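Next up: just one chain, as structure tokens, the form predicted on its own.
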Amino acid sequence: MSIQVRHVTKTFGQYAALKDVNLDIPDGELVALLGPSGSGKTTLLRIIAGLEVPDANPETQILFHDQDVAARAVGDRRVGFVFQHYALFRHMSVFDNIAFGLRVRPRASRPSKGDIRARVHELLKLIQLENLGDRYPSELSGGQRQRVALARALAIEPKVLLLDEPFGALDAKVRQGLRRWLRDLHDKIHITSVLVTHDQEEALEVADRVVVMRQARIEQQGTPEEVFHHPASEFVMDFLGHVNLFHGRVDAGRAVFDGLAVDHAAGDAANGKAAKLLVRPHELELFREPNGNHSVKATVTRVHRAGPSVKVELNGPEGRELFVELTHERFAQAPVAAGDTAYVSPRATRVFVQDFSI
């Protein structure tokens, strides 16, 4: 089931939650709507579900497999919805929670008791809780409850699965395990899915495609690799992970920052414009002495060696904090400690100059 969103705008009083949003979600993809609070991602998800109504506009369409469902009620869209806080019925067993959507169907389309029982057992096996059907939500862990909520959404055989911050209430360890489980599950059932999250790591790990939202609009969309390695704007690069920021100016076709100089694609057309250089911590090299390349002199303030990489904090020009991430092998070749002078040099850079970027 493909989804197309056309010219969707939504306002709440004077607040614009969505501004003329257009989005295509191919059949069978898992797409993550990613952005900070207030960017419009949950409003867009609720409009796809039919829980919110977009502002009146003759150009607005919500297409499921090329059929406009904008005027259809929630129950007619065959959408499965999974909320952050499970929304399970506390007085019902796991089995009855999963069966609920099937039992409340109109009599003409309601499956037989035997079919419902078979469907629930199939889903319990799918979510790896086949021996817990008689338990109640209060007897389950948070991760188990969220899997039950997902099974309940899948029980009605939805055309589209929508997930609103489904792992937001869970601790980091459980959340990481459920992300892998959700990705494996999606690879098995191939249902078109839309996941809302503000967790960058979650979106990059789980989704086939990431849609980055900002201030009620779509800022960029693409594969996780595309949005991470080829950000379309300073906002996208900064939002998708920690960055080091250098301020400078374009001079003679080069962007110059605190001892660093980078060729700029706009050439002389950008001369005199203020520029920003963004570099991720793992794209910075650290040296004890100047290495002949463009570099920034800094003072080491802290070294964190616990974990899969070594993280070095430094105090750079004008008191600017710098963060470098090195492999343990690379750090062992040139170890530093708090108080040492070091030289920082970028391996990869991204320059933003008003309307120009490279």
Given for the second form:
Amino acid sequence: MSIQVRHVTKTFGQYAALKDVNLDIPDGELVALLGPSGSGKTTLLRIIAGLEVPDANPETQILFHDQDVAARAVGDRRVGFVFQHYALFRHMSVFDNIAFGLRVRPRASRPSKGDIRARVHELLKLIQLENLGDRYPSELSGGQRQRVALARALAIEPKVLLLDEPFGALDAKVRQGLRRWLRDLHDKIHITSVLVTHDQEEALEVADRVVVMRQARIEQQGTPEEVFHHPASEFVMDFLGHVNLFHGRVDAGRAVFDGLAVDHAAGDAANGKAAKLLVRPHELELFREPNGNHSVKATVTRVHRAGPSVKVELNGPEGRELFVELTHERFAQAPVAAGDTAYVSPRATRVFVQDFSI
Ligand code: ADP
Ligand code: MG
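What does the same protein look like in the form predicted together with adenosine-5'-diphosphate, given that the last one was the form predicted on its own?
Next comes the full complex, and the chain you just saw is listed first.
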């Protein structure tokens, strides 16, 4: 295990930014800390880095390769950083920016000029900017600057790379390109990395593990598949992508929602309790006729056909909006248009009954 965080609490005045957080980050993995703004992601990252000190507690530990680093200064933790706003030195060339961390080392551990040159060229190659070493940051695109920031962080050969919303300031298309690039880079160098993001797509696409944070705590952690397909709570399901929500009640071994009945095995204790049914758009089917007691009647309000799938918006019971996503082939079998009546039926369901999910 590369990084272990044990019982970390951090309060700012009266406000708890982290509440008894425990986290293991395996060696060589890329872990995403994902959560809404204010959930404590940056605070956790800064504590790992040593830029912030957790509240005093005898149980609190931050271990790097089983060694307690609590007493170790930031500079001794061998951590590389990349932040949202490229903190490149504007008056220095790309080459000098990347070389900076090596040149400021104490004389005894400073590499020779030739070694620095070789290392910077290696990094320029890694970030695919081989011919731009002489440029200044202002002569680069936003995406190129973030790649330089990454190379600069890697120059000191850190044991751990910490990235705080590194692509947050870039436009969607560039972000997507950089995401894939970061994943490829990680596959090449396998440096233990923690990526903070509030973008669920970014976390699901890039990370080996996703740690979902909510209000100063870790809500769930797992592989991208686990958190997406087996969300531990309504919060996680909702945060990881669009969901359709149906309200209902548990009755005699079934949960009933606006005409939809879903079997469940929660036991009699759940009888009479309010339940919520959450279904992703691609897990809903669309029919022209009622589908037994497994469908909800709705009115089509809009159909989007431009794209890899067909997206249908509907007005469901009590005026609630429903979103259905279908393949073009599936849609062609039973096409609908705005104003049509249609019946919506879930293929996969996830029911949350008050305190427990089934
Ligand atoms: P995130 O990165 O998930 O958006 P942060 O870790 O930055 O969240 O912040 C978590 C909470 O702690 C927020 O409510 C924020 O206002 C508060 N906070 C963070 N840093 C400080 C600070 N230095 N002083 C006071 N409050 C802070
Ligand atoms: Mg933050």
